[in-house]
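Listed next as structure tokens is one chain, alone, in the form predicted on its own.
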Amino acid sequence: MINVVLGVIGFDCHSVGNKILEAFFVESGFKVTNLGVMVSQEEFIDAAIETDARVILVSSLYGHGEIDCAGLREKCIEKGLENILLYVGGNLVVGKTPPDEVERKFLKMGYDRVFGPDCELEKVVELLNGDLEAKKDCD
């Protein structure tokens, strides 16, 4: 079974979708360790090498994504976990911003997939699938 850590990033509150994803994750098959709401990065981190997981899911519907989420990627590689996925999903910046402009952003910042606040989640975990099948012949 493949670990994933999940939470919601920052100063956000927003948890009812927060149980939707544990259990929709659960649900497909995913051992999930749900941090819960206001995670830091480090607890994303400290969470991912303690239950060794594979996969990072940030979540945040504040619109302040883009300053809570800056350095993930950085600060998993300064602890060791470079080939760690990163997803991140939710109403992630302030405004009006185009989706392919908000995914552009956080792909830049080292995300893997970026998701919005109406993403199908059966596409996100065939996605998901797909990338850990590419990341295992990587490993």
Given for the second form:
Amino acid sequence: MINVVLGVIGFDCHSVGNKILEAFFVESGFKVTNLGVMVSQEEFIDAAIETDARVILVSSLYGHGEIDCAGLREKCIEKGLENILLYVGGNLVVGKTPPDEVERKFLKMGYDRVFGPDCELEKVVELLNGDLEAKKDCD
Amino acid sequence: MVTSRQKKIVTEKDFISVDIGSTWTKAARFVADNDHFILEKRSVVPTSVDYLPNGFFEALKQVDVNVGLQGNDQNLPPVFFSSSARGGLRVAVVGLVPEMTLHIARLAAFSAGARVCAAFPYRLNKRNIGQIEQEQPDILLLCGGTNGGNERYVRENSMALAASNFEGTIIYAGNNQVEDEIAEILAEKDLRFSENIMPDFGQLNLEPARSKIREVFLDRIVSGKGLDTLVTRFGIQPVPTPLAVFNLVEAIGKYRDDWQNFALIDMGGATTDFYSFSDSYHPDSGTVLKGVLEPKAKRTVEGDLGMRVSANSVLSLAESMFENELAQYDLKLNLMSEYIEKLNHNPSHLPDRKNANEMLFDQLLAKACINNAMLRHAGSVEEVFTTSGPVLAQRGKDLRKIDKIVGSGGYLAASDHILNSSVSLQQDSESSLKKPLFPTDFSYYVDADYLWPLLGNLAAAYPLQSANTAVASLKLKQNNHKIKVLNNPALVNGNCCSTITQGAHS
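Right, the form predicted on its own is done; let's see the coordinates for the form predicted together with its partner chain.
Let's see the whole complex now, leading with the same chain.
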């Protein structure tokens, strides 16, 4: 079974979407370690190390995603998680930044996939399975 | 409730408990009476270090139990005994993430009555292996990874251990998916398997590892110095003294509704043990918990905090606190350093009651030990600012609801005033935003007759009677004592209420 770590980053308390994501990924056959809301970068990484997760799924709803998410990739590399997939989704920035610009920003930060607040979860799982398949050779 | 009356004939209602310490062997004879024990007689004799049964039987004789190694006496009352085993079993813990499996491994070792002599996160390097080879702990508790989680670190650490000269027992309590591999890698070592201490992320599973450690304790310690003959003679296994006390703490929590939030400080010459029984986290406290939820019954042992053998390390830890305190009496630190030097040469030294300086030095040592032990046992809260206002983030165990503290061990058993006078509080600037979750309002009791370890021996078999007797045996020293935790030493001077010092924790 593939282990995934899930949580809402920073001081964000939005818990409804987090529960939906947990239920969905469990149903899709993943072993989910859900850290809940208000999760720090360090907590994501510690959980990913202990559970040997292949992907960290980061949510952010409250508009501070940019500052909360910056540096997670670097910290992962520092902690020996060179091959981990980083997915991020939600209302990642405040205001009317076009979605493709947001995506570019987060891809540059080292995230593998970036999703808006209204993405299709089936599509996310499909992409994830493809990415995991592609990463197989790295492990 | 505890009385002492003369009695010569030992009856079938008698229970004998003996604690073999590193210096003293203590014995007590109790009589069971419904829901409690009555203390009939107790004794203290020097421990016969070369052959433990000699002191053991001498202590028994003094409580009117005349038995020897031989004999076929039919009405011999049940005998329970504990052994401190050179200050406890030395355990090295190896985990993965410091705040997760490594932290949980430490909790498991402490609650089994062990002393943690080294702790290593992530991968064992050559220097770590060298340290393990040099220290040769009795047990190495190898952990890491949830079940189905990380395999790499435990596998690589096992390989490093397999190639080492470590001769002790390895208890594997990590990811259970790699047990077969670990068994192969460590085939040449004394290897035992336990359940994973963190089977799922954030989930604690201490009991199996705890009982494994106890099992190894019995195998390794009992064989030396004649303890095995005692096992054969009385048909009962000894328990490590700290485990006996831990069992008693749990029994009190289970059977005494009025003792639901309490702590026990057992301070000796070499170590300070801190036990707490209280919920770790109170959802109504307005804090958000970070990290693992610690167990309700928790023990920590500080090997560098003690009144005699460890006095040197206490000095280096609390030097500036001592300096400030001594200044109030126009004394210089070097006087205290000289005293500690004297203790190094003569660890059994007891200050002359008329020597005010030495009495003061001991009092300061005790305070530094207690405060630092409590600081390391307790969790803390830190205020963090969020978009929805400030939030208190809690890490570790909340001790604020603790309303009773018991002092035990030589110094605390004999003194009244340890928590009673004001001490300046020094906090290093880095942790100044973190507030320790100390007890703030509690009654202070003393185990003046040293009955708790002896009752601890009976606690596994007779928890109700042991718990009631332990509570009844205490002497109340201070009622509703209040502590203020202050950040600014300047505020403390002239303050009549006591303050738990924070020491110069580095």
